[in-house]
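Have a look below at one chain only, the form predicted alone, in structure tokens format.
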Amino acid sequence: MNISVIGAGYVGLVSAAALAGKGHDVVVIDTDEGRVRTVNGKKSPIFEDGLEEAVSDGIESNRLKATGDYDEILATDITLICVGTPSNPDGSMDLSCIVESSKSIGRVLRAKKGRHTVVVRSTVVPGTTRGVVIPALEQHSGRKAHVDFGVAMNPEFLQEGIALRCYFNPDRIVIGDEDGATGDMVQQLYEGISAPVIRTDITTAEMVKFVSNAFLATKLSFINEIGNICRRLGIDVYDVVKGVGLDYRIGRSFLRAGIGFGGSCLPKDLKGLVHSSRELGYRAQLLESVLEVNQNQVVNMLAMVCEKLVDLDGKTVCVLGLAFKPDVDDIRNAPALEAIRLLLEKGALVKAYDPLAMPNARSVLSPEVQYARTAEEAVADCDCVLVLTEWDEFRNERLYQGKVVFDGRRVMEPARARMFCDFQGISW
């Protein structure tokens, strides 16, 4: 099949690589120059675990190329738009990439002969693809929706760092379609891949990726609201896990405790949630607690820091972990960025160190935070440590000899770790 994919992000080029790699002809469309001739360099502009070597693999074997040019869409019979649709101040989606997507697509479609189907990948509120999306490409194509072109939701589950894994050995497909044969189309995408298909219309398969991520996002924050009560009880949260994963009906995943969760996908689909649900009418006061709780847990944090130094004035703490989690680079909404900004408004001198998110977190980050070369280095001459990512490399208890430590993400165990440093835990 001839696909094309609108966007060359985590979605879209992994989407890209990963169906040039199964033998479809793909052609990645980005507004980005620099994205554009990095992939076709054979190059991945975001760190993926396996990613540049599909893109490379693709570009080598032609099954894959990018470029900025909307008007390849007509030699293709697919478009996945798998665009950003990143959180505006009052907590709704910036749907600005969608809409211009959806207009230059429709461009396009009124200079095409035959049918196209227009696939949304991109994760947008229930609604949009029907109130947005589809009355962009009308207007623009001059056609009519499930008549003269299709369109169906296909939400991603991918999880970064092991996106191509995901992509490959999903839990389900979800196809969302009104007129059966569009969906028809976008299941012959996977076949080869063995998982259960849902087929339902646009907008359940828009509201299935927002409620996944919702509940995870609301496992997290619960057993961050227990852990703080059993640290107050002098117990560990983790045993209390044990007990209460083994319950079928609840099961261990998504049940670590800890400094809270970041990430592009589950602060931004939460909030996007929470504000749809005030525009119809309705507060979503569980998930408006889910967002509180995990707000604060890096206040909670930095609490336990004062009380342990008394005066964070000229103290250097030590940060180890700036991407949101281990194996990417990505620091979208990591709680690193807000510890990092409380730390130096409290006057302390901050050291930090990531294997790989560095170079992003210098763009954002102020300049008074200084980086080391190595964790070793990191945690020379300073205070206090702060582990906020799970890297392998901070479970080595050595590295923390003699240094006050807090574990925000559980590296060590409590008990091995407090033979050779001063261990507090956050929900332990």
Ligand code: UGA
Contents of the next structure:
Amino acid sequence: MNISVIGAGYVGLVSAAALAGKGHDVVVIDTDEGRVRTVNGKKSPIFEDGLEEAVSDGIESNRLKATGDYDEILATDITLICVGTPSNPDGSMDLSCIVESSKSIGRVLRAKKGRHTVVVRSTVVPGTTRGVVIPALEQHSGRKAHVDFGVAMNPEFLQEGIALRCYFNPDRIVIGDEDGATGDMVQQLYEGISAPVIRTDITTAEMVKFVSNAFLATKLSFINEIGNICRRLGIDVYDVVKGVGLDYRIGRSFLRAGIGFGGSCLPKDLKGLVHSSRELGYRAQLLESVLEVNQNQVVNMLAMVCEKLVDLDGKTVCVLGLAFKPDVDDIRNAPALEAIRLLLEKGALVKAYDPLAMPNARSVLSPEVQYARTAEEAVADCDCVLVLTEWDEFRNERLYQGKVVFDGRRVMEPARARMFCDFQGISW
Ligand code: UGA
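Now show me the form predicted together with the named molecule, since the one above was the form predicted alone.
Whole complex next, starting from this chain.
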């Protein structure tokens, strides 16, 4: 198939490289000239395991190319919208990229001969495809959705760090459409991938994505809250999860208690859902609490640090881990950012280290933060160590010998750690 993908971000580039790898002809359209140049130069503008090789293979085999020119859509059968939907300050989703790309696609479709299919892959608040995307496409193309062109919603469930693996081994494929034929065409993109296919209408598909992320976030805040109770009872929440998680209705995944969830998706999608339900006249109390419990994990850890060091003013605090999870360089909504902000506010000197995320951190963190070249250098001569990302290299006991350590990611077994350092776990 000839496919155009709007947006060379995580979702767009992973989808494009994966589809090119499956033998489709794919053009990625992005307004950022730097990104276009990078992709055409066989490089990935994003750090993601295996993506650079997949991009390079795609360019070399002439199955993949990048451009800034929306007219390239004319030569394709199907367009995947994969642009970002970040949070506005009030928690609502910023749909400006969705609106702009829909208008641009619409303008091109005016000249398109034959039927075209437009697929929304970005995470959008339920109702956005019908209420925002379709009107923009119709207005700018002068054509009618579901009659002159097809529209579908096909949410992605990629996890950063293992995104390509997730693409080729999904738990399910969800396709929402209004006419059947459009959904059939989208389903063809997944030929050769073995997973249950759920066919719905467009708004239900949008909701499936939101509910998936909201449920994952709820599991995390649930287990963090249970961990906070367990800690006060002298119980190890990780042992509790072993016992609880064997119930097949509960499972063990996404029950690793710790400093809380970050990233570009869970916090943003949860805020978006809370905001849109408020607009519908319903207060989503449980989901609001999920966000509150998550934010409090960092505050709780800082309270533990203050209690231990008495006064943070002038103390040197080492932060190990800046990325929102290991094996990525992404710091968006990472718990480390808020922890560092609070530490600096209390007058602490912050020495930070992360194997991958320091360049990204430098661009957003206060210039007061010092960066170490290695974990060993970071922990030297500090008053305490905070572990905020579970990189494998932080599982090294030698780093913590004789130190005051606050583990936010369960990099050590607490009983063992207490034998060689002054150790506290955030929720255990
Ligand atoms: C998340 C979802 O897991 C994907 O299914 C979804 O497609 C994606 O958002 C998206 O909407 O695009 P991602 O943001 O890559 O994926 O990150 P996760 O692996 O979900 O981790 C989120 C956060 O939860 C991280 O900060 C991680 O450290 C934390 N976490 C995860 C825990 O604290 N404990 C756990 O047991 C699992």
